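First, one chain by itself: the form predicted alone, in structure tokens.
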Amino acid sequence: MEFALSEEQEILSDSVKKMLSENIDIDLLRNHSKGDEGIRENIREIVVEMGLPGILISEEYGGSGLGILEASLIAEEFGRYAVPTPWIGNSVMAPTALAFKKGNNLAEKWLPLIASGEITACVALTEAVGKRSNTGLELNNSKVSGTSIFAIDGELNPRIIITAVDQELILIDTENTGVTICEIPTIDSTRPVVEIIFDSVDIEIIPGGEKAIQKTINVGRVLLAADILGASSNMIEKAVEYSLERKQFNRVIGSFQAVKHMCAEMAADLEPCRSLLWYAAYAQDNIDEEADLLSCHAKAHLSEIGQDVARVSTQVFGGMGFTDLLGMHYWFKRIGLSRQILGGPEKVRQEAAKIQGFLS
């Protein structure tokens, strides 16, 4: 039997690996940095147009039908291009939301409008997964009060919000009064979260309960890992070939042994990281109870093998790797991001021990 990717997965990945070199590039990520709003819509436009918020939305609902192993290809690439739009709480976890319990009327509503870009869905789960002392939600006569923090694709004027209270997932029609969205300033330019407050607002429940939350978290988490696994992919690719270019003592610093090392080494850490993340994001999908654990050691994982490749990586360049002329830091400052969003890897594997029955 062979474990690769079939045809039409690599495919997919190679179009969406195009359509985004055609039209993202350290420049585009600049301006963006220095305020240029319009550009987070202009990208968006181009991602509908491919049909990717509907990757997972069944076809019946106007999506592809397709999977969360196709899901995390383009996550990777997204990751690769450091892509400044909404992608892993619209397009992956609130369908996976709302999808949980077929047939149900919220999912018939919903899931055509984020299938079609005609809106978008914020995902605002960090309080399930590790509550602020400040923070957090309470339900009281069908009414949602308190505030989130963290949540995910919330930047371009959501149109619903996908919680969770009381082990229930909930809905929040954005047009209703109460809700305020506050962008949070964070590391990364390139992917905003959001502060989001609920004055009293009037919400639907999703049916699935705890299990539907945590299978919410769980294909989040795993796309997490496949954004930090193209970042770092992309951290590894400029460094080598910024080692073939610079010169010291009229030898091109990738002639060196010690940066041969320093290159080799993070290629070796990273490449295994692709087979588990596959097998993680297939489990998802195929084998439910391996599902929680796997996306747990995705997560942690590529989290500290990312945090190390972004460390070594801007080493290679040197001073310059610092500097905004090259651009690596808008990467080193996703993978950190992404390492804390829906738990950092100290959280995600004390929860892996839980399931294995290391911890009570």
Given for the second form:
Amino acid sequence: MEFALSEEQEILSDSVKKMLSENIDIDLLRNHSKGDEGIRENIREIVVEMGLPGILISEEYGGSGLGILEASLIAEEFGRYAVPTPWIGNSVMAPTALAFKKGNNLAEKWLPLIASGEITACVALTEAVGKRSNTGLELNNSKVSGTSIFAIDGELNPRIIITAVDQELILIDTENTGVTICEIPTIDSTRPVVEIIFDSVDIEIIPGGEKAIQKTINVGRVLLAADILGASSNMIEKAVEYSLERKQFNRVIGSFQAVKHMCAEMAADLEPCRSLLWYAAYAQDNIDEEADLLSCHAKAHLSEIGQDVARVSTQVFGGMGFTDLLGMHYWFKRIGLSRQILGGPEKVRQEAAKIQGFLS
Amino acid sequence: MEFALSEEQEILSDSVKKMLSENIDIDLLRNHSKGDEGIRENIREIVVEMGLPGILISEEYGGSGLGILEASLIAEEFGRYAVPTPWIGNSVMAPTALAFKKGNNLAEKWLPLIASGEITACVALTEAVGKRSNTGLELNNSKVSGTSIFAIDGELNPRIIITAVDQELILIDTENTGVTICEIPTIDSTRPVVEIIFDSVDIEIIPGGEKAIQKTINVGRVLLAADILGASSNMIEKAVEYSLERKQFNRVIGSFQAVKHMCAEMAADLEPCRSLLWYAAYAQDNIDEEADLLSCHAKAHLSEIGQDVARVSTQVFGGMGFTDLLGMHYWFKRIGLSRQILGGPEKVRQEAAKIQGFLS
Amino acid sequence: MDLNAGPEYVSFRKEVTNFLSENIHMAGKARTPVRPSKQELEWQKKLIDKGYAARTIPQEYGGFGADSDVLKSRIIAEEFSQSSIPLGMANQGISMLVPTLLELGTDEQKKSWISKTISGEVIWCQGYSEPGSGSDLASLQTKAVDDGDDFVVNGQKIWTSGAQMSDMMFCLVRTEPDAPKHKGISYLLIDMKTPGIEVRPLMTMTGHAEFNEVFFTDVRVPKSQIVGKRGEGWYVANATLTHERGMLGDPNQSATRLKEIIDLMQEETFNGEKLIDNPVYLDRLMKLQARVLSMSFNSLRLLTASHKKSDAKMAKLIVKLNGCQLNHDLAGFAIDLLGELGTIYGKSNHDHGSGKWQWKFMFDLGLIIGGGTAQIQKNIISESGLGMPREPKPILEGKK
Amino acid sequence: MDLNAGPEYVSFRKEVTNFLSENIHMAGKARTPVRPSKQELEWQKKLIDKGYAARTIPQEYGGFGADSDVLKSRIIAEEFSQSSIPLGMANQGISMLVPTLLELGTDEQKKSWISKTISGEVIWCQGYSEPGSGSDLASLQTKAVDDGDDFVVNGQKIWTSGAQMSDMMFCLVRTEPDAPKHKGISYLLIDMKTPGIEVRPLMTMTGHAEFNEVFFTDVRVPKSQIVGKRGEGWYVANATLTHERGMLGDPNQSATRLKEIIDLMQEETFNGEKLIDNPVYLDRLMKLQARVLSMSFNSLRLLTASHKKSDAKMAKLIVKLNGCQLNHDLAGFAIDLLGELGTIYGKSNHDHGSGKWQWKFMFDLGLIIGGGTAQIQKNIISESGLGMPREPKPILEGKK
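Starting from the form predicted alone shown above, please give the structure in the form predicted in complex with its partner chain.
Okay, now the whole complex, with that chain kicking things off.
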């Protein structure tokens, strides 16, 4: 029994962190949010160079065959640096969906392309979690029509879209006619989400049915939780740093008990989330019977704690936190988006109750 | 428009406060909790002498004909001093029930006796709010049988019991055969509650039906909220006082920002409750269409804030708050009981939603 | 307690509603600070003539000259709000400078500025906060050096809303650098067209520039432009600061938001189920409703206290802290109700109104911080409200 | 991450479960502190012989003498807990004094006390806190004056659990009244039968006397009874204080409570509806479950860190603060679920188990306060965990 990261996991996490610290800074996030498209391409190149898109993909398809815990560690660093690049949909949910049943044709065809970074995959499962008005897909004569919103990782001309209809996971090659993708403007400029309109488009069924859909959503939720963990850690760290520089009343504000206790409460709330997340991520690959429940708890609990951390740390930054000058709002908003996609806290807790047989 | 207590109301509240401060102290509460029955009788005499049991009863029946707001002000002081005497059931709920329809025989017969203090009335409406297992009454051949728990003000040989069955308020004269009353031991030694077992007992119907039941419960809830307000105010006041005496690290603990902010948060939470309570109490007599909703909100909101105040102020008292030495736990527990009777917060908020037509 | 209005007020309310129904076509809309248009200036004049704006300001300074009557003021506010019409021009010149001048200005200052300010001819901005002086406002460093007939001002202000379209600024500057920090400050009126003033918009987390930074380089201000005595600016400013704090955390705003949220819950669905039918959301709604009602009634209590000229003490001290947090929480709830859609911030087919909620959610967090942070509010509540001691002065460590 | 146990541990667990199923009839029940009975002393001996108690204490001092292996310790704890059997005797002598003596006692002290303590022959109580010294423990005032071969002790201790049935007390006293407060303290072992010691039960809000006050009047303690050097008692005590804090807020307890709450929700009804079917309660349950799981996993993380002898830092610092609050909140939820019935505290036909929950609700509030208040915990977290500065020393005002 070892409840800790292995040396390899530490090295992976450190190397991602190092790469990000060298390549991502606040100016880049600012320029990206102003629409500098070159930034997306550049970061994507670096991420591909490190082999990250293939992290979950088995070696036979050109990936590194690691697990959800490793993917979560990367997501945590992506959250910490608010990285504007496809990750959770393309490199985690899509490979999980395609590899659900071993050795199917679609996996053989697409996983190598995802691993090599040749294509990106967009995942559109919002409606499988819950439908808002004027959304949803339907199948007619094996062609899909309708609208899916808040699809993940659709910003870089995705070659394939993975979505669900009639309790089946389906794959759409965007080279087919009838697919329209446009970005939905949200608070979070670091991670674009897209709306996809399908107009009688050819599909292929990814084997696995409802279980495959659930597993794909599960890993998405765990990864969002990991992103929140990283973003929140960063906000606390920066708030403490700021409190040790900023002076009022001839003292650094970090010497006031009120500020100290705000920071202590954030840290006390967040720290156990790390263990929850590790366990939830580990369970996805190793403890089938707990995978559903733990993904719900990780998502809901980190959404709540993350929102608190975002609010309180902004208060530690004071007026500066409210301005654009420090740019901490990128994390505030990133946490805000993660909270809502693939199910908000109330919805996800309801699922957690159902999984345990409560609420028939 | 005047949203403030009138001079008469201030005088009433002050005179009750004065009476209580002269007659109730922590030793008395301690002795009462150890079973000194004489204390109940003594306080009851003083309360009767002040004419308080007749506060709501019209002058024709020997009362002073005041309203729920006045009764709430008294309840607030009773909460502040944790007074061990019948009040909410006997002097507020029972008169409200009996006077719901003007000039009925039961009112004529019993209100003068309540006003004069000759008898006490016990109110048993727990099951009208919600039934726990093994409780509830039923009517057979105009006789009532069954069990009602957590009846209010049944400790001093009540002459009458007001309860409900089949959507009617009913009155039971305890001189009839078949009534057994015993105290239920709760955390709150200052306000006994009783269990009543009815074995085929004669009843009389108090006119008014469901509306009368609802109104009786409403005023009970408002009065419990008032009691919590008084108890919580006392806890904050005493916590601040203590923090200005107790020294640690060569400073009074009230000079530490952590302690100051704990007290400030309690005060900030509690202060608007006073306005909520005034409005809710006023509405019972003057704004029919808001009476139901406001009684729910006053009860639920003060239950939540009261619990917070009880917990945080105990923390301000530190170890001393946890011991019996200061006796602050009498208020902690009184708030704890008020929170649960006539509907806990979740239940009462659910009613508040229903009243507004939400949750069909 | 008597929540019925007397007959005088019933008829006054009727007068106001009549006025509104007859004149509503002339009113503009509430807008983010811009110079008033000709139509708005005319509307403002009409409101002052009727006594719906500048109601208690003496006629000699261009006001309506009525006695103070908070109930009538509230009726006016309520009816204008019901009709969604702004209650005349609202700016910091009217809400903060004018009361200050009335109390502490010279006759000449009153005559020069009050009439022009309330009519909308002269627009003011406020120059108090500085980058290094937020919670510790009295540590402000913008200097005004005595030089003949003028002060020469150098330094920087921040959080100045409307600076780019203002004619004038009322401003705190340090005139006596050697005095204790509260005693070295003066209150100056500065013409924004004076050479050496630069205004830079300050972008906030909302993505908008609701505020500005203002830089002063050798800005000459005639000495006659001081309000109150030299070195007493802190005390001049303080009366109106209290006034500003009272304005933040408005319970009317909370009540409006709650109503909008209920509408939203009745309209929106999730998985085909109306949000209003979700028991967990309803429980959250009821908790918020109790807080909203409490703050609304607290505000009635303050109104009565103000009417009776009695001190509402704690009931007043807690408004900013509670109100701003409540408004923030309401916006956060609306966002949660909308789920994914709640994150939309810009033009989209799927926009169900989240942009407004997100803006409020962020701007209200700014209000929790601004105008005295939540921490400063708690200090004030514990000290002024509960009589707890001020933070003891620390032994300062030697400079490094 | 690897949550599978190795084969050595699988077989060790089997050994423990076998032992338990064969010997369970000999075990007593967990009880509030009383002198151990003959049966309990025998059981304790059996446990030490098997290495389930006093596992890592050297054989020369009466222990089992195994190497430290936190995983095996955890397996023992888990299996005993599963069977609801107390893990041998638990008292402050075993948990706090013995580790202290092992580290800092003289050879003679180790030989005199360790064996007798772990066997249950000698029972200890702790004498640290005083009425005037809670959060500021180092300000303690109980005096020990040097007088020939003895110290003469005068003063008062509080929060002493089990004092009335203890043979000995390990105690902090002030031996050097003129030294700085942390440097004037010594750590003494005091025979509770010494003349001049009076024990008074201390009633708490729960209605029980879980603690005592102990008064010392001219109590003579031989100088040989000091542990560590004179004046260094603060540092002697501190190692084990940390140990005590780690024990408060046990996540196993939270997990057990959560399970009991779920059972309660499945059994109890309100208006004929099962509580488990109420969506609002379920939402609250899920929130609590996430916190319980988080703290359980956090504890696995600490276990691994301890196994690897690495410093778990923040993950360790937050246990007491979070755990005690969580346990309190769980008890509060159980009470709410039971509604009126949740307030029953004593014998009643309608008792559905609330007495236990009410006791926990109150006692856990005591634990939030005791062993370092929540405020002290937050100081520690911000200072040791986040590197924020200590409170600056205040300028003390002149005495009145």
